[in-house]
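Only one chain comes next, encoded as structure tokens, the form predicted alone.
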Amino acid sequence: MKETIGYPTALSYYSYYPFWNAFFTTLGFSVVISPASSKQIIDWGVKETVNDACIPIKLFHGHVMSLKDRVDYLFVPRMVSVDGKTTFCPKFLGLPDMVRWSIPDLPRLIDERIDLKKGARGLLSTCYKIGNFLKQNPARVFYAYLVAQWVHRQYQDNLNRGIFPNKILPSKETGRGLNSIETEIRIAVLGYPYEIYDSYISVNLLQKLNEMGVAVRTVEMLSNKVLGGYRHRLSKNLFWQYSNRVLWATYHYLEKKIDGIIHVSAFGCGPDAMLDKLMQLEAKKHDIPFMTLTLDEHTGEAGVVTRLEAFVDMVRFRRESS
């Protein structure tokens, strides 16, 4: 029977799942994710995390709790940096330990810190880390990093071509009726790929627009080459990955003359307080109307319904009247 590797399908999951499920299922293991999320996961979430931590964490917790009697071992990796410049939040770089010191009971972790600042083979260097945590074979490893490297540039490549996360990932049902429409009103949801894809705490917003009409438009959707083209804008870049690719995305989303712009944050995040000026004031710069989106375990759906119909009448109007 083979063993079995726990993956919380939250924070790094709509970025890398593709990748370190190709590997460890090439390695000869099972990978076994963690269920949509819900109340009950969210809850378990609040109860095992500090009162100040932010929602993304928390669902993590709560994610961590419903696969931790399930598997052989937990992947929790330490996420410092993958472009070799910018780094995690805090909350990735500390995310193992606070898991490990928070919840009783849990499997093997497998907590490897991925950091490529020394050079794109240090991906190379983590997994022969982790594969030797695993007994596995070195050349197996080797193999199982190609195929993973072949898988994830497929994932990228759909992305790019305006697929939703939700469409290609083995989870989040409530989000699978999403559809890359196009219409005349174009808006760009930007903000962290595990607060807008995660269609419980976003109380499916992406799938709300799609149903008033609106094309939407996501840092996703844009590829590295793209992104990396306004890496200069600033004179000093934000210290974090997340946040330097939803500034940059801002940026190429207002020269493509989009409608409107809808910034998703979390309640209580730190790089999110500077992010959320800066493009408020790109945005003022180019007249485009501007929302800020704040989410936290007890937001409510008809809340955040309500601003999204006065959002997007607000942009037909100004359409219509240009």
Given for the second form:
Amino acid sequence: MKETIGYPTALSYYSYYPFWNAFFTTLGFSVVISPASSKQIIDWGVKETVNDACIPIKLFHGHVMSLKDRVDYLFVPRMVSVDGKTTFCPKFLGLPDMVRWSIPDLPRLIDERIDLKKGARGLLSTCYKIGNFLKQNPARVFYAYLVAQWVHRQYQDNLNRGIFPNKILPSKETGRGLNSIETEIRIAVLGYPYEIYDSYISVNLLQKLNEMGVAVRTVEMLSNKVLGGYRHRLSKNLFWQYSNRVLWATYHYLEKKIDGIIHVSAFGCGPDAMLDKLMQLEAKKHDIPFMTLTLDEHTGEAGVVTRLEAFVDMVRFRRESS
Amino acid sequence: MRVTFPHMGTSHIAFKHLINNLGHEAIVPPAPSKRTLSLGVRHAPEFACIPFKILLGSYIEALENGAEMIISSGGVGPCRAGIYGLLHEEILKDLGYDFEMLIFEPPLRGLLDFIKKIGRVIRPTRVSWPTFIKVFKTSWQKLIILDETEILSHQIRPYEVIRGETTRAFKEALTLIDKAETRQELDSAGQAAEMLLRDVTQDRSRKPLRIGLIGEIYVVLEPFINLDIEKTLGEMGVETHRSIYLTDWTRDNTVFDGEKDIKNAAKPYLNQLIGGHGINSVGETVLYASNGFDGVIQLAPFTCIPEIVAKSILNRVSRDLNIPVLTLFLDEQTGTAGAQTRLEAFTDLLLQKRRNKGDLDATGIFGN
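Having seen the form predicted alone, can you show the form predicted together with the partner chain?
Entire complex below, previous chain first.
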């Protein structure tokens, strides 16, 4: 029987699952993902983490709980840097340790450090380290790495083409094909992929907007090249991978005359406190409506719908009266 | 030019000296108060940490007092304090203030930029580089003496017989240090400060609890935010040992054995820099445990991710090494009474633990 690797469907899952799934399956493992976020998963997370942690961390712990007793390995990579310049938020840096010291009776962790300071070659050597840990021969690891790279490129192309990650990824997300029709108003919903595309904590925000006749734009629809073009806009970049991408996307969409921006943020998120203010000041300069939607485990669907409707109405009214 | 800078513990005394001796006029930011905080809270993002809010508030107060330039420090992350300067500037400009902001990044990050910025400070007053270096050295010495005096005050306070005497002596000592201008004057002010503190009437037969203070540097250093925890605990008869001082890198080997040892101590639990003082909090707790401390208090700003990560790991460290850890997350909502109660409960617990070990002389609250 194939050995199984558990993959929590949270945090970096939305950016890198296709790569790692292809890598592990090519090596002959079977990858088991946790089910889509649910009340049960959040409750587990809340119980296993310190109460000061943000909802994405709590969720991640919940996903680990749902996997830990039915897999041989658990994949919790230490995401440090993928561009050699910025790092991930501190919670990603300490994630394997938080999980290891908070949750008892874990399977073996694959917690290799992903730090690509030396470019893409760094990724290959990380793959070798993981391969070595899994007792795989180097040639096979190299092959699996190539396959994974190819799959990842396909995935990125699809995202850039405007397809939402949760449409492609296997986690059982609700929601039908989004953005199929070009509707009247365009709103950029910006935030971290693990909040925006997790339809449980985002209370199905994307679909709701779509049903209101809004064409949604997200960070993932922009290629790294487009985003990178804004790298020098600010005198000093933010330190965090995802936060920079959100800020650059903000610059981009404001230039492209978007009708409004919704910043999706987690309660108590450290980087977002900075990011949100910068976005808000930038939107103010362009005179574009801006709203922050803060999510946590207590977020009620009705409250979010009311705020979305009010925001969309306002944006539509502004557009009609101009 | 009228120049201001952040208020952090007692360091403003040294910064004032530096700015004034470079031919500028130092606008010393008022000690943080309720007003400072409420100004900061009004204009800062809700989830910015309390150091951000206090700094913003004190910049506003300093600008009201006529400051034309703000000097602050940057950082390399991933702790967000490294971009505070940038955001403070954006917010203050948006509020309509006219000033220049000078953010010093660590020199290793870009030496040229660092030198250029110093040039920006000393050129208008035609201060030569050698003079600058001389003034800088004296200010640094001042900073060291300030730290040493403060360390001594924390060592003496739990033994004081008349409550509040140490604090009075400490304040007097600060005035002496503030007045000293030359290196000679500083030396004698340092000695006088030490004498003032050693003269405090003490009962050395006490065996006070020993508590290590760890956490994020600004909340550990700024008594207004941490509810004056060192004084509060000291007057409960607890000796505190603070892990961080501004002049730490000159005193490596005096407190523990420097950064490297702290990281090594943290290694089994956390082998990755996570920004801020996250890894330090883990390493220092391990070291306090192996140095026989009774307990550790982690001080952190609400929403500080490095400290949240550390806290979730500290649960395990505390259990493994049998050292109680109390975490206080601080923000503008933190009330003195609530925190006081938690501190009393914590010291009671530590005292009980000591008595269980058969140490019946252990000194607790108010020396009882």
